[in-house]
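To begin, one chain is listed below as structure tokens, in the form predicted alone.
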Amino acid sequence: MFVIERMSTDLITALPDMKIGQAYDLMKERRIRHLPVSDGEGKLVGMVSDRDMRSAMPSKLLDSDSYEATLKKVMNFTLAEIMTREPVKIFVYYTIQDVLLIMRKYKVGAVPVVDDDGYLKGILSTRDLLSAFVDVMGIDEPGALLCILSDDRQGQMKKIVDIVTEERISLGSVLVSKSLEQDRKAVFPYLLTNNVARVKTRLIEAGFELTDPMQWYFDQLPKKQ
């Protein structure tokens, strides 16, 4: 899945000169966090956050008149002095994967997209991203998700995909994770249905384990000493 799929192009910019007062009202109206800066044309020249509005602010510590004084000198900055330049961004041919490792790389809530003359297309955020994975493995869907623990070698997936299938049980989507046992695997398959005894028979007959999904979770965690 790409980039150009998820992002959202219904944006909301600014420009260098809009002045902080500006900006934080835009943001609390419109309820976003991140707020691109382009120039007159178009092309980005930064992104501000509300992180960045935060610290802008000055200190609750200050008595009354001073954070007053003070708050009105900044509203009055504009955004080219907080924002930050060369923000990280990201490609429309980027894939959806390829941007959850550079936001986890770079710990950033949201990325602006480009074109490859620097153009503003659009903006993609960890919002976007939990909908695209809501909608990739099915799981808006009523279904159950199941946890079969399985050796880890060549033909055990094929096997537990032709069980349910037999069972002509639909699949939304198949994870699969390394245990923690040498040479396991966990896979995730979510079925969509809610009448699992009969699969979770076949599949504990055909040789595999089957344990709660949540539970199986906690048991990867490390252990406390």
The other form holds:
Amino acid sequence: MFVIERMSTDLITALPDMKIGQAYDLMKERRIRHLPVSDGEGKLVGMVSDRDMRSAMPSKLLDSDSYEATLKKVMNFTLAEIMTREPVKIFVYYTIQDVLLIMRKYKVGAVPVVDDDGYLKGILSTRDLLSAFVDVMGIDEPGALLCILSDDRQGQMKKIVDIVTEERISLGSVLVSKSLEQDRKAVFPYLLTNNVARVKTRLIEAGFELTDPMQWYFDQLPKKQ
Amino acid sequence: MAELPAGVVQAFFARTCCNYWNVLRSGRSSYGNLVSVRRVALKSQEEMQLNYFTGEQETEQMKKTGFIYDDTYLQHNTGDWHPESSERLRVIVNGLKESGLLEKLVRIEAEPANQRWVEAVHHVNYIMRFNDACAMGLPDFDHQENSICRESFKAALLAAGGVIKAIDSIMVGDVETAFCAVRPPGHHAEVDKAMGFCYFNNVAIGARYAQRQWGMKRVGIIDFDVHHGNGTQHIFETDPTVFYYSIHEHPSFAYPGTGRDFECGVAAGEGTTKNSVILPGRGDHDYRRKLTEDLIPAFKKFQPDMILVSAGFDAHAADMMSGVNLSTDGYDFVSELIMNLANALTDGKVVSILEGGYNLELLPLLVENHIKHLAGLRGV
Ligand SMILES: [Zn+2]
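Shown: the form predicted alone; wanted: the form predicted together with the partner chain:
Complete assembly follows, chain above in first position.
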């Protein structure tokens, strides 16, 4: 999955000489927390986040006269003064997996997406990532989750998929995870069906164990020594 | 069981003719005239000081409970392998017959719902689309799992119509409670989309009918099918006059994946939708807790004028459709709690409508137990 399919291209950007006051209103009005700053030609030159904004604001501890006066002054500075230059950015050919690792590493809530020449093409926020995962898991579509324990040897997944296919059920997604038991895997197929009775029966007949997911959950809890 | 002499029936019939005309002429009935005849005896026994029932002396305290069923429901043919099969209703009716409960119920004949009431819930285009799909003999509708046949439209209209007749019977005082053994089921059906074996949202149509025809201001819907009734929730989520309460398996595990406990209604309807989610395997314990903590206070506050129930029996441990593992006793608890609520809030007025339930060995017993609660033969 590439970021280009997931980024938001409906961009709101600012020029470096935009006044902080203007940018503040813009961000509030458009309800965004990250404002990419580009030069006149559309090349990315910086990022301003709502955090940058807040740290530029005068302290609320000031008495109201000095607060108002300082605020007025602050609002008249330009974005160039507070923006992060050389922000964390990603390229259009990055994958969603890249972005997950990047955002975790640099602790940012949104990353601008640029092409090879540095032109701003989009922005990707944690919210876009969340939607991507809702889609990956298929949970926007009606369906049911099975919890299957299987031996960790070749061909098990094929058997599961074959049974699901023979029952003419579409797969929304499949998650596979390690099991606590050795040489066992836990497989979680999300089936786009209301009719799980037959497929469950057939899996049991084929030798799979359908686990109680709550048991699974309790088994993961740290045990008292 | 003593048979009732025909002469008594005729004499009685002459006196109370109109209400029981439909029952008596029941040529279409799948379980024959005798049952209807006994039903008349039940109605008349106080008056005539006769008790034609031997064995269980329950009838004295029994609430008059309506039973809606029609052979036409069997004509909705979903094919050989479909879990939502006509066999479900066959085993229910046979079970009730064998246990002797059926003859103690007031038989109510369904009539096809006037399209006007279907339109109170569904888009006209959707109704036409469904009608056309059936008329053209298409194999399914909106999703491959929604099997249909030429008779499906007729059956669906009659299912909704059965609920309407049940409400009528309660409102005119013929019965106090009613169970609608209807199919196709309804609670997954959206305004303009068939889902999860459902085409017309029977309970939603009933709620609108109760409001518009009988002036019920607030209708409370309790949905204990193991699946979330996405259709019913979406139909009423902005409406503060209909409270939709559903208890179901956690949507991360069970179809259709909606009904999370933070879905509480939208806009003006905020606060009149409530979902209790049950994690797999936590049946009895969590049903007790959630119903007590979530449903009771919500309905006491809402003060419904009538309670409609989406009764699904697929939460049972022996039903492979779900994983919450509710026991037979657990189902008794659910039914009893609903009746206690109804007795406290709606003078006992309850219409319960069949939704899911796919274990054919168990379904008759669960339905029988549920109806016994409706009839006041079980619980307090
Ligand atoms: Zn169900």
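For clarity, every value in this text was computed on a predicted model and none was experimentally measured. Positions refer to the first chain, counted from 1.
The residue from Ala197, Ala69, Gly138, Thr193 that marks the hinge of the rigid-body rotation between the two forms is Gly138, the others lying more than 12 positions from any hinge.
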